[in-house]
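Have a look below at one chain only, the form predicted on its own, in structure tokens format.
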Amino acid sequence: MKNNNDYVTHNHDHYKDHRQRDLANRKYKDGADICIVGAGAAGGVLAYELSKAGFSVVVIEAGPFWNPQTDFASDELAAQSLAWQDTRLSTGKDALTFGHNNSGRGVGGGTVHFTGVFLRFHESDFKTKTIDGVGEDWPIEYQDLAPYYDKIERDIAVSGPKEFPWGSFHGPYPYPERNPISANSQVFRKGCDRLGIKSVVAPLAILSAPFDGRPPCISRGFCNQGCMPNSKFSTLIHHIPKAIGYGAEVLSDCMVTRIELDDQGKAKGVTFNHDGKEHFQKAKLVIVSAFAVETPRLLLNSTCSKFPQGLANSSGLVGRYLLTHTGHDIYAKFDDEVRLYKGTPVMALSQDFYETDRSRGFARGYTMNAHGGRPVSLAKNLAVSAGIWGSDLYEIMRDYNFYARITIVGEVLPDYNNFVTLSEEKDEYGIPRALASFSYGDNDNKMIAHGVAKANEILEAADGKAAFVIPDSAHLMGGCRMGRDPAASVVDEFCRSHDISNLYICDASAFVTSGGGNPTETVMAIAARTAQHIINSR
């Protein structure tokens, strides 16, 4: 976006330095190769990949082409704007909470506003089901990712330690582990020494050094309203504009409703609608990458007499097997200042609690982050999911910045029984709302008891004094899931659908399982195993 005056007033249509605000001018309006739904995580890899290899990409995304000096505020509130807004119904023993921790909405998608984690899964995540006896095995193994994990932390110069202890991966990563870290960190790195607890600097998309025109952080803290100065890595701001470098063309605040067919049953292309009106975008293959809801929920409203179930549902699992992470928060409070709202959120980690230890009465396990965070986020927690009002509510706020925080992300186990489908309700489009549902397993709950109990013990053991958890989760994942049985899953190996062989789901609806840390890597890694697959096979 440089040099660019253009304010964004949801445009539509982008050029390099240039935006066209006619849909009859679009570049690609007699067709394209291949039309991507979404500019997430996955959209922008595989958007970048595709036109860099030649083919011509048209991207449609729901939301708006955000512009970070112009659009981003460092304020908490202002910030709300990046989630997606859309209603959304859960339901359940354990409903969901849609929002600004699990889903974005314009440009870039969540990367806009995620934490910047940068995590690899490991080896024991793609086999649960033969060595814990748990949940699925993946159509794929570690060692298939492993040159597109390399690929993409070098494409964006991921800042890690020189040593990572857990996994298969150990380091060390293009850039250096950001220094100094936040003082929650410390808290955090502190504690887990006086328990003998293995702890690193998290392995982030933020910048430790300057790199491709960007400044490093300066630890402002504010990457989770969308980072100003560009030092965290997001879709918008290196995949989506080099694919637009390429010949790609972007299509904003485009709501894509309908996934088309030919007569011969393949996809021909997508209908969206913007500003009110309909239009048709043709293209030889479609990808949809629209995010753990908003993939099954588009699937299922393009139903057509060839498949009245819904697209690639054959095995009628679209939306089926509906993942997320266990997302509590566990607070201590401290005689001295912590400040969380200070530095980049999470800056330190462990995963010693990552791999199946029977001994613990559960299969599977997590990642224990410290992760700050700012007040009118805590305070809404505390009141919507904690159930603390009033004068214990005033207490905390006055006292917040003596407060530290861990947050566990566990390993949720697959269940049939989580999904999401449409509802009877629908949006301002005619289409029926996504409809959740979800509910944790006893195992799901015993890890959350010990990941609760081992943050506790963690920040008393840096001279903290238990004070409240709250119950949350993030990172949707799973409702398209892949697999080589088509009678069993919905998309192969490259997320290509079993039943529309020019149709591929690729985004975190694909995952088999959840692992036990922030997936926006594993996301990004299937994107550009699945784009050389589409590559390899022109």
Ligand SMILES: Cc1cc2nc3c(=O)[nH]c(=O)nc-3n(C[C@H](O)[C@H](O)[C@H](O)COP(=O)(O)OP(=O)(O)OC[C@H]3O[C@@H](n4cnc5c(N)ncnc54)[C@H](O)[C@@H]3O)c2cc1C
Contents of the next structure:
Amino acid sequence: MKNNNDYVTHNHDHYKDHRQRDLANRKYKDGADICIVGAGAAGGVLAYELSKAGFSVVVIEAGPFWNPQTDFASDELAAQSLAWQDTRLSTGKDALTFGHNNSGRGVGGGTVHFTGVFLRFHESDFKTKTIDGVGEDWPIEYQDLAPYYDKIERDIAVSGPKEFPWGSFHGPYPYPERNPISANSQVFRKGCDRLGIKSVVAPLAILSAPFDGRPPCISRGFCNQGCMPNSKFSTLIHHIPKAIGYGAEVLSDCMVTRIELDDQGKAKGVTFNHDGKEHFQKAKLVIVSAFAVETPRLLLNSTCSKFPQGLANSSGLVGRYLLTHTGHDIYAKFDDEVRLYKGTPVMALSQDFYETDRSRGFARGYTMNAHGGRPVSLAKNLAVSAGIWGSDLYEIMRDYNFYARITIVGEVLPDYNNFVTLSEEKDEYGIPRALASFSYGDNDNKMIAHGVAKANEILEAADGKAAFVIPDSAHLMGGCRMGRDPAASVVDEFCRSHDISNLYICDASAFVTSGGGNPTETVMAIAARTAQHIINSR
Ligand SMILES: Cc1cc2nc3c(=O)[nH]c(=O)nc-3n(C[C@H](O)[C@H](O)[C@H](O)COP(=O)(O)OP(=O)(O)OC[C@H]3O[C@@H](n4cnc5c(N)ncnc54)[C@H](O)[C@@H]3O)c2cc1C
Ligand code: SF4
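Output the form predicted together with this ligand next; the form predicted on its own has already been displayed.
Below is the whole assembly, all chains and molecules, this chain first.
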């Protein structure tokens, strides 16, 4: 396949040269066209597209500028540093667990330790209210994002099946599907085959052949620990280096604490903290891409006399309609070893239960991922989420090699009462810590019950014995949802805030509904569309 991008050499020096040493000499000290807060999935795409189009771009990132060769360890505990570890408070009937399971920290954001499952949303995801009478319609349709999905898949050489049976895109993917697949994925496909459920090798942002100076995956299975060989895509190794090549500046280890406005009520830049000192970055346009928790937190913390309730918050909806996916893990025990740690974690999936089928008793649906996993996280989840302790925990961990797992990624319906807000407690920057409240609704719980039963059927059809279920959630979204009505949404269809014309909010927080599949391709497609809109409006 032809690579449309410039060649970038992925070596140690490249990263070393772009770690920030002296903020006094930064490139755009006197002002930039665009300041992007957060260098994750959305921030990376925006930085690349906008700097390529000739804008002067500064990206300000709270975490470090990772070097895969020296900073990533094939070690579960060491990899915790890739996640946002600052304390976040949570409440609600189904309070969220924060840590490695939700957001990244550092250049690349969540893409550094994500699993790489790369899925498009379906047409129905954008109009659940019209089609199913639940949730809310997006102000955009699948067709608005389709060209950006195409572009991103090509740009990063997504590997996947020749034929994808569900949704509107049926393949082929730019790169061939991964082969061979892990034992856990083979078990999953065997169970599906025996029950007449369609399954495929997962589309992955992981290389199946060399691309852009990067090697194909060697199946060691440390994708959630940061991929040392650079076979897994992340904006750290793809979009950000290319953006720097086009002149963008990345200020890492810099925590943005406030967005500042001028006398006319327009954004004029951001205040950030580096090594305990406060700095200001002036810009003509500010884009917040700090993820579903930190984005609302930053907007709510940026109060001023004109906006005492926080920025972009005239609707009162900043932080509201927080979404996640039901991420329950279903385990079964087999007579033969499966070895869940082996290979890329997700190499097979099914979306046969994605669309609404009212005979199931609930609306919307889910993706089922054959999901490998590592022992430390299993032990922790068994103890913390499933309440399994002592000799029971010991027995399971002793037989770890014999378990297979399926994870549901199920659509959670938007609910005003699921939210992120500021707590009473402050962090070291003086910003109130985030407080998230989350509870599943009736529809969500019915979906979980269906997904768990279906996963057990598949595992049993593959000759396994149903063992245990670990309740979990995955992928945060929402909190600054897009819409046409300024009273019912925070940003418009191009992620521009309704209240402040030069303030954009572009990341997973702009989601209106969660969809029933992994979200990052949609985060990136929205970011590419927003970038194109900014370029067109120049
Ligand atoms: C373990 C795990 C596995 C996952 N697997 C998948 C998968 O297989 N497929 C999939 O589609 N999705 C997956 N995801 C989800 C994926 O990571 C997110 O959907 C995606 O990263 C969200 O993109 P974003 O741009 O909204 O935020 P992020 O990528 O999280 O980027 C936000 C960035 O902003 C920075 N930041 C935050 N606050 C500030 C501030 N005040 N100042 C400066 N910088 C700030 C953060 O440090 C971070 O780097 C996974 C997530 C996790 C945790
Ligand atoms: S399994 Fe492949 S993608 Fe995952 S960490 Fe190893 S080389 Fe990287």
